[in-house]
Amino acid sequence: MSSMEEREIELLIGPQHPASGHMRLVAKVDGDVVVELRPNIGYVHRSVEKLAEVKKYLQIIPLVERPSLADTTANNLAYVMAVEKLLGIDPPERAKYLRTLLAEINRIHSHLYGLGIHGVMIGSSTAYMWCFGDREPFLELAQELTGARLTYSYIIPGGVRRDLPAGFGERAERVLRYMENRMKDYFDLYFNNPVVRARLEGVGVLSRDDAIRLGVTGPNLRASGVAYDVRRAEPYAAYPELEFDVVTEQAGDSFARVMVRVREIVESMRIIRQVLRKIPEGPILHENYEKLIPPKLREEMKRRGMVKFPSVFANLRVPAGEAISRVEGGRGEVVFHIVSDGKLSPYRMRMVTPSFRNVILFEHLTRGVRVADIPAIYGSLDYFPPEADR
C-alpha cells in the first residue's frame, strides 16, 4: 500500500444523514479534504415508469407527480403535453393561462423549499423557518386554485380541472407585495451575511463549458452564466404571451446557484401578475371532451368552474405512435417520452427529470473541496432524491 493510499480514508454519508436525504455519498478523504465522492441513488426508488405501463392515461397523471413533491406541476404538464400531442389537441387559451399560473406558483414554492433546505444545511435554522413559513401562503394559493396541497393533478388532457375562483387575484397579490416586501429581509440577515458568503462564494465552482458538456439543467445551468431556459427555448403554455427574463448568474459558485433560485422568485412573480391580468374568457376544457358531458353536468361544470368527468375519460385511448415534451421545472428541464399502441396505457413511457441529470454534478464539484463544504454545494443544487430516483 503506497503512502498516499495510508492517507485516504473512507467516509460514509447518509442516506439517513440529514446533509443527503435519501441518498447515501461514499467521500474519499485525506484529512478533511475531499479526494472523491461518489453518489450512491435508489433509496427511494417508485418504479414510475414501468408502473405506468399498467396504468390508464388518467391514472398516471398523479403517479408522475409523486417523485418531485415541491414541483409536482412540471410533471404534470410534461406529461400532459406529451398525450396532448398524440391526441392531436390543442387546450382552449384559458386552460394554459392557468396551468402557467399554477406552474409559477410552484416555481416558487419549490425555490423557497430549496432555499430553506440548504439554510439548514449549513447551519441557518432561521433561513430553513423563514423559508418554510413564507412557501405557505403560495401552497394556499395553490390550494384555493386546485383543492389540493401539494400533489394537484390539476392538469388534464385538454384543459384543467378547475377555473380561476372568485376573488383569486386580489388574494394573490396580496402575498406577492407581502413575499417582495419579505425579500429586503432576506438580504439582510441571510444572503448577505458575511457567514453565508464565506460558505458559499466560491465554493463548488462550474464553469461554463463543465455545465454544458456535463448537460446540466435549469437554475445549476443558469448560474454558470448558460441562458437556457426551456419556456424561451421551446415556449408551451401561455409563455409566448408573457414577458420575463431569463435570469442567469456568471460565477458559477454556490453562491450565484442560490441567486438565481432567488431572482427567479422575482420573476415568477411577475409572471403570475401578467397572467391575472391577460387571462382571456372562455372554457377550461377542449370542446371534443365538453360536448361528451351530459348537458345538465355541462352547465353545472360552467356554474361551479369544475369539470366533473364523463366516465368516458376515464378510458381514454390514445392514438399509436410517439411525442416528447418538455417543460422548465423548478430544478430543471423534465421531459417526457412516450410510446403509444393504441391501447388504454402506454407502451413505454420515459420519463427524465433535472435531479437525475444533476447527479453528476456531487462527484465533479466536490473534488479537492474541504469535508463542511458538502453540504454547501449539496444544498446550492437543490438535489431532490425521490425526483432522481423516480
The other form holds:
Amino acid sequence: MSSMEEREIELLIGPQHPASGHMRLVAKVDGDVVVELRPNIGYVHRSVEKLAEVKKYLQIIPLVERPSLADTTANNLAYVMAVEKLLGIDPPERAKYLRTLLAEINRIHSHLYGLGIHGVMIGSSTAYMWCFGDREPFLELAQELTGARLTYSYIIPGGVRRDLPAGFGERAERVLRYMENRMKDYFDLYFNNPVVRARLEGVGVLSRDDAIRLGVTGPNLRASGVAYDVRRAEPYAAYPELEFDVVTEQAGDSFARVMVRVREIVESMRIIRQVLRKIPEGPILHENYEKLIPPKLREEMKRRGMVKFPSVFANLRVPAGEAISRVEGGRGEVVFHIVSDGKLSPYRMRMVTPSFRNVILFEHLTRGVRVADIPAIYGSLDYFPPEADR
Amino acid sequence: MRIDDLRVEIEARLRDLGAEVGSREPNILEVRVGRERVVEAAIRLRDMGLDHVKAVTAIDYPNERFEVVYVTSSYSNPELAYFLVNLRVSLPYDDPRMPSLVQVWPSALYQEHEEHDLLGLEFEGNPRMGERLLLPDDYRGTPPLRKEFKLRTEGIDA
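Swap state to the form predicted together with the partner chain from the form predicted on its own:
Now the full complex is given, and it begins with the chain already shown.
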C-alpha cells in the first residue's frame, strides 16, 4: 500500500446521525477531509412499485403518498394525473383550484420541515422548533380542508374529495399574515446570523452545468441558476391562471439552496391568496363519476360538500396504454410512468421522486469538503430518506 | 416549438441509426432504437439539448422481452422543457443487457442501478453493476420487479 492509501480511513456516518433517518453515508476520509463518499439509501417503504401491481387503482393513492410524508399532495396529484390521462378525463375547474390550494399549503409545510431539519443538523435547535411549530397552522388548514393531517388522499381521479369549508378563506388569511410577520424573526435569528452564513456560504457549491448534467431537481436545481419549474414547463391544475415567480439563486451553495426554499414560501402564500380570491363555483367531481352516485347521496354530497366515493371507483378500470405525468412537489419534480393493460391494477408503475434524483449530489458535493461540512450540505439538500427508497 | 417540428428534427438526426419516432400525448415523443445503436442515439439526443434523464422505467413482458424507457427532457433549453422524449430499447428476455447511458447522461446512474437491482437487467459500463441498491447484499433469487416474482397477499380483498 502506498503511504496515501494508509492515511485514508472509512468513516460511517449514520444511520443514527441526528435527522438523517436511515440514510447511511460511507465516507473515506483523510484526516477530516472527505476523499470519497457513498450514500447508502437504506430501506423503509420499499416495494411501492411492486405493490402497485397487485392493488387496484384507487388503493394505490394512499400507497404512493406514504414515502413522502411531508409532501404527500405532490405524489397524490402526480399519480392521479397519470391515471386521468389514461382515462381521458379532465377535472372540473373548481377541483383544479382546490388541488392547487392543497399543493401550495403542502409546499409551505414541506419547506418548513426541511428548514427545521436543516437547523438541527447545523446545531440550531431554535430554528428546528420554530419551523416545526410554524408548520402547525398550515397542517391545520390542510386538515380542515381534507380531514387528515399528513396523508390526505384528497385528490381522486376526476376531482377532489371535499369542497372548501365555510370560512376557510378568513382562517387561511390569518395564517398567512402570521407567517409573513414571522419571516422577519427567521431572518433575525437564522438566515442573517453570521454563524449560520459562515457554515453555509460557499459550502457544497453546485455549478449550473453540473446541476443540469446530474439531473438535479427542485429547489436544489433552481439554487444553481436554472429556472426550471414543472408548474411553468408543463402547467397543470390551476397554475396557468395564477401569477407567481420561479425563484432562482445563482450561487449554488448551501445557503442559496436554503434561500430558494424561504423565497418559495413567500411565492406559495401569494398563490394561496390568488386561489382563494379566484376560485370558481361549480362541481368538484367530473360529471361522468358524479352521475354514478345514487341521487339521494348526490344531493347530500352537494349539501355537505363532500364526495362519498361512488362504489364503481373500487373497480375503476383504466384503458390500456401508457401515461407519464410530472408535478413540481416541494422537493422537486415527481414523475409517474404508468403502463396499463386495461385490468384493475397497473401492469407497471414507475415512481421517481425528487429525493431519489438528488441522491447523486451526496457523492458529488462532498468530495474534498471537511467532515464538519457534511451535515450543512446534507441539510441544505432537503433530502427525505423514505422518498428515495420508496 | 411544435411537437411535429421536434419529431422531424429527431427523425432527421437519427435516421441512419434506424430509429422509429412516434408521438403520444401533446408533448411526448417515442424514439425506438436497437440496443447496439442506443449510445449513439443518446449522444445525438443529448447534443440537441435533451440534457437529463427524468426516469428510467423498465417493463417486463414475460418470456418475450424487456422494454427499457429513458424519459429525457431539457433544463438548458426552455423551449424543449415542455417535451418529454422517451428513448425506448427492447431487450431479449434471455439476454437482458444493453450499454449503459451513464457516460451520456450521468443522471441515469442511480436509476439504471435500481433497474439492475430490481429487474436483473445489465447496463454494461454502469460502474454500479453487481452491487445492490435496495435489496439486501445477500439476496438471491428472482429479481422482485419481474412478473414471475409473485407477491404474497393476505386478508380480505373485497
